[in-house]
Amino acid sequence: MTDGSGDPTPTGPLDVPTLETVAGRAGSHPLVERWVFDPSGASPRLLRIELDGNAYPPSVEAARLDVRWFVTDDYSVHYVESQDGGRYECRWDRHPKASAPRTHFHPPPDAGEATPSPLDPHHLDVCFTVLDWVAERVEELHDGP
């Protein structure tokens, strides 16, 4: 199985207890409106963290983080922002990839080609580093170009 780029996808089943921990801790962040397991808590495929739309300028219709954490400590944290009919996105990953280090970042605006990521592999460090990045993104949107 591949992610469409020819690289193997993260291996192993989802680490649901770790996702539950990430969800509970992320819920304490002021930018987090709510979190849900998709499609359900009984059979999750990902943790969806919905971000507070009131924190964003009106041009942003919605923003969320889609989180997958595997028992191998591989992960994918995908930021998706819907704006003016378009999409702004990036992704932090940890998984084997032939053309990038195991821990890498797909930069915005289109989650482009992977670059090395300095993220610590601990799930709460990843969660709060990404949420800090989101807070800076919201500030940039309000400050304008």
Contents of the next structure:
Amino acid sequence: MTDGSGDPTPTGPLDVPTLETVAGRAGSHPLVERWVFDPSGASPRLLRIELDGNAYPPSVEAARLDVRWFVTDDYSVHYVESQDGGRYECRWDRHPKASAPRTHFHPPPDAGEATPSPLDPHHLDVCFTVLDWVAERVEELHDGP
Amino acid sequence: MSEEPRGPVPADGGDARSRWRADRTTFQRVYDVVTGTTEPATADEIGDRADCSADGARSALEQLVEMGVAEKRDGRPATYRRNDAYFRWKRVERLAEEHTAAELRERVDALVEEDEALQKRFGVPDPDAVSPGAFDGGDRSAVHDRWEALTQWRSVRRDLRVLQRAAHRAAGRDERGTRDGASV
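To complete the pair, please output the form predicted together with the partner chain; the form predicted on its own was given just before.
Below: every chain and molecule of the assembly, starting with the one above.
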């Protein structure tokens, strides 16, 4: 799908079967506490994956992944960590964007300016890569500055 | 989170992909891959993604085709993708099973309201009528918000159809239940 300017036009509805598979696979990961569809399973807008707070140091109050996946294989995976008095976040995205490649990453600590991402647009690759990233993040937090 | 932190290392070790390989059978991994495969792919490609041989993938895929989960396109080589009709049907069935017709109609009404708000916001009657120009300019978060709103609108339209079918199905079931009850 392209318009006259060569930019692809966005983009399809949420892909529920793919999100269910991502939920199931993430759900069996030891760092994942539980997952829910928000606002409801009947008409989901995102998949919320809540991470196990007991794996984090006490300075982290909660951590979660908000996952959207679309039938066009576009997606957005948002990592949000609530800390004492602030938050730490980043986002893996695939969607049309004028100032960056379709697949890009908004880096932490504040999901800043997009940088190109080498991630394969395959639901399980994205799911596993992000979960491995979370495991590394937890490890770093314990090692401390 | 008052409990003692139990530390960073996942209890059973290993990265997410190797854990998946260890925990799921070949058939289950092919199923996991196929549920997200919307473009036709060969047994070779699906085997690559599922960490199994092309033959292993093909035999799982043939079973999934028989079950209606996947569809096959004959060719040299044959290709497979998920069967969207199966997943739509499954969603309708599950909703009709888990909710009453009244609950489902309530959700339909809420979605109709959401749809009307989005028509107003974009100033067009249909998500397909939104001009790509609507995504030029503006700051980063404004563009991101518009992108999210449009994908949300498409989901609303699709969910409306699904929930209307589920409500219809649940109503039919409730009616049968009443009739059967009355005849006892």
